[in-house]
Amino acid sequence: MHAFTALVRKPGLKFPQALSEHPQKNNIDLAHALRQHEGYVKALQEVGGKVEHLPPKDHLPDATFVEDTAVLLEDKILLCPMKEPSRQEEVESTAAVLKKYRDCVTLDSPATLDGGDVMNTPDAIFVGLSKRTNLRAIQALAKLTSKRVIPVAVTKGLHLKSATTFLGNDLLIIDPSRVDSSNLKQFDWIEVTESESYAANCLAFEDVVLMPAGFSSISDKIRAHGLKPLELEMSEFEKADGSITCLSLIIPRRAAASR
C-alpha cells in the first residue's frame, strides 16, 4: 500500500522560459531538467509514493511547479487563484485531476494565492504574505479550515517555502533572513545561512527528507535530528526559481482513498 500519491508534471518544451529572477535563468537546460525530474520521481517512489503524472503542458513554462496550483485542506482542496496571468491556466488542468480526490473550491478576486506560500503543520497553517499571495487570500483561507491560519511576511524571495519548510516533530529548516520569523519561534530550527538558502526548501516523509544536493553541512544537521537526507540534483529547477516541494502535490493515502 502506498503511503501517499504524488501528482507531478514533467517540464514542458517551454520550461526554459519559466518565470524567474535567478541570475542563471537564461541558461536552463531542458534535457538536464528532464533527467533531474526523473530522479525526483524515483525518490518519491523510493519513500513509498504512488506517482501520478499529469498531462504535459508544453505551452506553459511553469507547469512543472504543480505545488502552486492547489492546497490540500482537511476535507477539501483549495484551487489557487494565481496572480501571474501566464500561470492561471495551470490551475484548470490540475483541477481536472484533483476533483477525483476531494471536492475543490476556489477564492474570489481580488484574492491571489500560490501553493508555495502555504506551510501546513499539525496545529496551524502558515501562509506567506508575498509577491504572489495577498492578505485577502489568507483571510479567505482561514474560513476554510479549522486550523489557525497565521500570516508570515516574506521579506526576500518568491514564496514562504522558499525560506522555510516543516520537517515534522516541531522542526523547521529555515533561512530567517528571508521571512519575519516572529510567528515561528515555537518551533525548533535547523538554520541555514544566506549562501545555503536554497537548502531551506525540503520535503519530509516521516524520517526521510528530500533535499537539494550540494549542502553537506545542512545534510549533517538533518542527520543530527535523527532524519535521513536524500539529496537530489536540482540545478535546472533552481535556475527557474523552483525547489523540491514545488514539483509535486502530495495527497496522503487517507485522502486518496476517500473518493
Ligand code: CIR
The other form holds:
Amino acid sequence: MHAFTALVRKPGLKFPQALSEHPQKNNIDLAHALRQHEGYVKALQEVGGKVEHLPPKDHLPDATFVEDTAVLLEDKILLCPMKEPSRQEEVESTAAVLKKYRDCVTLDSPATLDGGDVMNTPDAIFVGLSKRTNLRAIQALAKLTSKRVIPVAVTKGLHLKSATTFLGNDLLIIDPSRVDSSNLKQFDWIEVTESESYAANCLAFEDVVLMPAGFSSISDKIRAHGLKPLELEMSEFEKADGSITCLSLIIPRRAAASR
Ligand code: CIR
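Could I see the form predicted together with this ligand next, after the form predicted alone?
And the full complex, kicking off with our chain again.
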C-alpha cells in the first residue's frame, strides 16, 4: 500500500520559456530537466509514493510546477485562482484529475493564490502574502478550513515555500531574510543563509527529506535532527524559479482513498 499519491507532470517542450527572475533563466536545458525530473519521480517512489503522471502540456511553460495549481484541505481541494495569465490554463487540466480525489472549489476574483504560498502544518496553515497571493485569497481560504490560517509576508523571492518548508515535528527549514518570521517563532528552525536559500525548500516524508543537491552543511544539519536527506539535482528547475515542492501535488493515502 502506498503512503501517498504524488501528481507530477514532466516539463514540456516550452519549459525553457518558463517565467523566471533567475539570472540563468535563458540557459534552461530541457533534456537535462527531463533527467532531473526522472530522478525526482524515482525519489518519490523510493519514499513510498505512487506517482501519477498528469497529461503533458507542451504549450504551457510552467505546467511542471503542479504544486501551484491546487491546495489540499481536510475535506476538499482548492483550485488556485492563479495570478499569472500564462499559468491559468494549468488549473483546469489538474482539476480534471483532482476531482476523483475530493470535491473541488475555487475562490472568486480578485483573490489570487499560488499553491507554493501555502505551508500546511498540523495546527495551522501559513500562507504567503507574496507577488502571487493576496490578502483576499488568504481570507477566503480561512473560510474553507477548520485550521487557523496565518498570513506571512514574503519579502524576497517568489513564494512562502521558496523561503521556508515544514519538516514535521515542529521543525522548519527557513531563510529568515526572505519572510516576516514573527509568526513562525513557535517552531524549531534549521536556518539557511542567503547564499543557501535554495535549500529552504525541502519535502519531508516521515524521516526522509528530499532536498536540492549541493548544500552539504544543510544536509548535515538535517541529519543532526535525526532525519535522512535525499539529495536531488535541481539545477534546471532552479533556473525556472522552481524548487523541490513545486514539482508535485501530494495526496496522502487517507485522502486518496476518500472517493
Ligand atoms: C513561476 O514563476 O510561476 C514558475 N516559473 C515557478 C513556480 C515555482 N513554484 C513553486 O515555487 N511552488
